[in-house]
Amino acid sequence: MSSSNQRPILIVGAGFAGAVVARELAERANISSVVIDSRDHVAGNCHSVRAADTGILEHVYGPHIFHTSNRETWDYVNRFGVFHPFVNRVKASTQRGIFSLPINLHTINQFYGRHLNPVEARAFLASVADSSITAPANFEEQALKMIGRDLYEAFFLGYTQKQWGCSPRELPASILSRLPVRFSYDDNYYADTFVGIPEAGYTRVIENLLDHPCISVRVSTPWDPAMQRDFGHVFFSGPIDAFFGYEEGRLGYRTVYWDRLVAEGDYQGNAVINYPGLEVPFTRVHEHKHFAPWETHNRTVVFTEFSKETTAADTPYYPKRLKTDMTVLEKYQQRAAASPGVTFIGRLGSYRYLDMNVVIEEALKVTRQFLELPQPT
């Protein structure tokens, strides 16, 4: 596609999806774009800042750990920032003690007070799992089939109710596929080849992505449908239902918020500790200095995370994708297919839970399609 008679492209949202599209348009086709964001900063929910009161690099909208097994994706993000290797060792604080997640051989032996080897643990878990469930119809049935009732109730039942605001029986079984069971002592939350966190924070990475003569960035600039007529195409990474004025109804999301605490020393000795029990109202606690173990700080910043239903005034985080949501989504997807001047990208634009690596890979793919370039093999 030639840029000679091409009007500028409008990109709504300055997170990874929008920044990658803008960069690819600029580098591959010398196409100018304007990137807008309603917030007063770039990087979306990945936004990170160096806190003035502690010097700690805070993940302002909750922790983000980049992980991928795709070498191309890893090399791509490392063009725009130095990523330090990071091992995410999540713990779960329950009434029976503190355990490692995801469920692994140590978790099983500690929870049941046993000394099982991998073969024995696999057989034991199969014996306590619900073998009568052949085709799990929801999250709860999937969990009971995989790990049995005791582990399900200890680690997932209450956490899921707090996180999603509904019964696990209302959620799709596919959600649990993100949570593996390991019959080894590997307590690394991610099994991907490459896992890291940028040394200078995600905002710096996004700023570097957007640092190109063909890219203009306007923050504190909300989307207005009237903008569309001034641009050759729109890449929209906001909520797809918002783009269409919620005319088919609102899609369901959960949002999260945090209580911030500054303290001396070390608060919990780990980056993330989950609290699955219903006896506490929050879901997990993050200690931000542990996301940058290459730094040293005398003070600490702690975020206690709560989950709630998204209202019109809230930032949507997690697509719920209940049956009613999927019916509404289908209507918006039909309208999107009939809107040739706009491409929907990112988590909110596609109404899917997407990790950062997938957002980047899909942004690369959709830009190549837009430019009619061959996809990498």
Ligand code: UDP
Contents of the next structure:
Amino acid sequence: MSSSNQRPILIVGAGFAGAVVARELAERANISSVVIDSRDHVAGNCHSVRAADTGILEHVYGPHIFHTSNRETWDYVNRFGVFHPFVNRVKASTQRGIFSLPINLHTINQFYGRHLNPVEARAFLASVADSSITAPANFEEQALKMIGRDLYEAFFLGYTQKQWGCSPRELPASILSRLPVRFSYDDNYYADTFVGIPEAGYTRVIENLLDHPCISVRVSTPWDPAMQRDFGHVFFSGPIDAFFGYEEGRLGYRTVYWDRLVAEGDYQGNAVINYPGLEVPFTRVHEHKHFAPWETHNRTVVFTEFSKETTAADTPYYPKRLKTDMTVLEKYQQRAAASPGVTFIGRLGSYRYLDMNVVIEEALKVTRQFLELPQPT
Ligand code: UDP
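Please show me the structure of the same protein in the form predicted in complex with the ligand, now that we have looked at it in the form predicted alone.
Zooming out: every chain and molecule, the one shown earlier first.
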């Protein structure tokens, strides 16, 4: 594709998806783009701000931990910011006590009051798991097959009901597959080779991605369909149903929100503590300074996380992908396929529960396809 007579490209959304597409168009083909965002800042939901009252770097839309096992992706993000290695050691606070997550040898021994070694724990879990389930059709079946009813009810049932607002039987098994089960004392929440958090925050990483003479950024600029005619192509990272004016119906999303508390000292001694039980209405508590253990702060800022159904006024976070959603999504996907001037990208554009690393990998891939460049092997 020649760059000289190329009309500029419009990129809707200044999160990772949009910023990576803009950067690739600029670096690989010298193509100009305009990146718009309806919010008054870039970085989408990984936006981070150093709070004026505490000096602590806050992940405004909830904590984000970057993890990948793909060296190319890791090297790519490290071009745009210094990432500190970070290990997320989540705990679960229940009425029976505090347990280690994700489920590992420590959790199994704590929960059942045993002294099992890895081989014994594997055999024990197999004895309590439901072996009659061969092809789990939903979240609950996946859990019963993997860990059995006791651990499922203690750690997953209530949390998932609070988080998703429905029965785990209605949710896809793939949601549970995000979490490992380990027969060792490894309590790293993520199984990936590279895990880190940017020293200066994600917003700086996105600003650096967008810092190129071919890229103009306009914040506080909502998408308007009339914009399309001024551009050669649109990359759209907003909700796919919003793009089509919700004409086929609204896709279901959960949104999350937080109670913010500022306190002195150390509030909970850890970055994340989950509350899986239904005796409290929230799902987890984040203490932001523990996401930056390389910094020192006397004060602390704590976010208690709640989840609810997304209304027209809320930020969509988690695509629910219930059966009814998938029927609606199919209609939007057919319309997208018949709209050659637009490419849908990112979590909202594709209505999938994607992590940042996958969003970046897909944005790199889709831009190479657009530029008709070979894909990496
Ligand atoms: N989950 C749970 N209990 C926990 C942690 C997670 O039931 O203590 C379930 C829940 O359904 C959640 C899903 O596993 O939505 C994925 O968890 P993850 O921590 O990956 O969610 P995220 O950090 O993306 O919100």
